[in-house]
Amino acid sequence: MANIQWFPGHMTKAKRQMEQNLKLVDFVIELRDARIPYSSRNPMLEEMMQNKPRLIILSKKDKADPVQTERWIEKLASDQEKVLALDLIHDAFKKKVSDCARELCRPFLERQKRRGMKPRPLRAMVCGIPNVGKSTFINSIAKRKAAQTANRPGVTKSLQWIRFGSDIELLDTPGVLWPKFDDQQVGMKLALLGSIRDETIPMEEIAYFACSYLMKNHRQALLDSYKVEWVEDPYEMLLSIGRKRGYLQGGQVDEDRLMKAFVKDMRQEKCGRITWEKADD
C-alpha cells in the first residue's frame, strides 16, 4: 500500500490562518463525508480547537448508509459537540444550524445577557478536509454563490467572511489536510472518494482496496451491480467485472480502464449507499 502524503502550499498557509482566526469565532462548523464520518476528520483541528464547541456536519447523507449514519451521530455528539447529517443539495437547514448554533453557544450568549450587553453575531469557523461540501453549504446558506464549488479537492484557497442571517457569521477557509496518513487505511478511504487528487495514489490500490471491503462487507450488492460469479480474490473479482463489461484489449482484460471505471463507479453509488467505515468498528 502506497505511503500517502499530500500537502500542497497553500494549506500550510491556510493551517497558519486557521490558527491566527480561531480566536475571532464562538465555535466551529466541521463537515465530514457521512460515508468515511472518522476517515473525513482532520486530527489537525483537534490540536487548534482551543476546546471552543463543534458543530459536525456529515454531508452527502444522501450517498451513505442511512444506519450507519445514525450511529455514527449517536457516537459523535457530546456537550461540545452536536451532529447533523445533510444533503447539501436537496435538504433546507438554514434553522437546524442556527438552532444547533445556539445551543453550543448558549453559556456565551446568557452572559451577554447578564452583563447587558447587546448580543452581537455569532461567528463560526467552516472548515473540512477537501471535497466535503465547504463551498456547497456555504453557498447554500448564503443563497448566492459566495464560495467557489468544484467536485475536486482544493479549489477554496483564501479566507472570507459570509453572513447567515442575522445573528451568525461564518469564515469560510480553505480545505486543510494534514501532512502525513500515519493509518494508510484513512487515506485508502479519502482517495476512494476524492478527497486527494487522483494522481497521487495508483488507481489499481484504490479499486483493489474498495472492492475488498466491498466483498467483505456488502458482498450481494457488489455480485448483483455486476452480474458476476462469486471469487474469493478481490483482485480475481475486479477482473471477472472487466470481462463482464467488456473491457478487452487484446484478449485481456484492460486493467487501466476497468481500474478507473470501478473506482468511479464507487463515487457515484454503483453498488447503492455505502459508509466505508462503521461507528462500531
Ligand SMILES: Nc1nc2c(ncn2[C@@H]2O[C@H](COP(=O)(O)OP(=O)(O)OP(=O)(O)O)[C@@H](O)[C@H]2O)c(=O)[nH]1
The other form holds:
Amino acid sequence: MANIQWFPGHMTKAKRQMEQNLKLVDFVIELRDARIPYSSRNPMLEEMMQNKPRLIILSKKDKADPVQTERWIEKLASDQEKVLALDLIHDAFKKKVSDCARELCRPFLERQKRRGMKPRPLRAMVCGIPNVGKSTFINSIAKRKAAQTANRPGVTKSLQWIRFGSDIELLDTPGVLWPKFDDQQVGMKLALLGSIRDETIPMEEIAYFACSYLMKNHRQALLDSYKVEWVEDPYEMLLSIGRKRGYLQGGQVDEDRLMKAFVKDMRQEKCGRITWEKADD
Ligand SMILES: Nc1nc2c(ncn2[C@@H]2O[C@H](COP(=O)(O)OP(=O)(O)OP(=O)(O)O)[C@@H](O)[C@H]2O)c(=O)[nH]1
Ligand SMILES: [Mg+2]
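Next block, the form predicted together with this ligand, ref. the form predicted alone:
Following is the full complex, with the preceding chain placed first.
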C-alpha cells in the first residue's frame, strides 16, 4: 500500500502553522470520527499540545455503534480531556461545548478571577484529519452567530475569530492534520470512511477488510443485509454478494463494480451503525 499521502514539505509547514496557532488558544477542539476514534487521531497533535486542555469531539455519532461510542467516551476521557459524541448536522451542541470548555479551562478562569482581571473569552482552535467534520462544526457555529469575526490586536492580522456564545472564540480556519497510517489497519479504516483518497489503497483491499470485520463482529447484520448464505472466506463472501446483486459481466462477477459498491454501502450504513474498532481491543 502507498504510504506517502502528505509531502514532507507540506507536513512541516502545516505543523509549524499549527504550533503557532496553538500558542494563541486556551484549549483545543479535536474532531475524530466516532466510527474510528483511534485511527482518526493524529499522534503528532499530542506532542504539539503544549499541555493545553482538549475537547475531543467524536463526530458522526449517528453513523457509529452507540454502545461502542459510550465505551470510547469512557476510554478517552481524562482530567485534561473531555469527550463529546455528536451528530454535527442535527445536534444542538453549542451549550454542551461551552460547558465542557469552561470546565476544561477552570484553572485559567479561576486564576483570572483571583487576579481581579476582566474575564476575556476562551479561545479555541478546531482541528482534525480530513473529512471529520471541521467545517461543519465551524459553519454551524458561525451561522448562528452571523459569522461575526474580528481582528484581535496582538494577533496576526489575518487571523479571524468566530464568536461562539458569549464566552468562547474559535479560530476560523480549521487545522488540518494528517492522519498517520503507517499501520495497515489504520490506513484501511481511513480509506473505508473516506479520510484518505480512494486511490491510496485498492478498493478490493478495503472491501476485503470491511467484509472480514463484519464477518467476525457483525455476522448476522451482514447476512441479513445482503440476504446471502454464510461462507468462511471473505473473498467468497464478497463474490456471493456480487452474484446476489447481479453484478455480472460475461457470466463472471464484475469485481470492480462489486468492490466499489460494497465500500459505498459501508459508508452508508448498509449493515447498520458500525464502529470499525473497539474501545476494549
Ligand atoms: N452523518 C453525519 N455527517 C457529518 C457529520 N459531520 C460532518 N458530516 C459530513 O461529513 C462530510 C465532511 O464534513 P466536513 O465538515 O466537510 O469535514 P472537514 O473536516 O471540514 O473536511 P476537510 O475540509 O476535507 O478537512 C460532509 O459531507 C458532512 O456533511 C455528522 O456528525 N454526521
Ligand atoms: Mg473543511
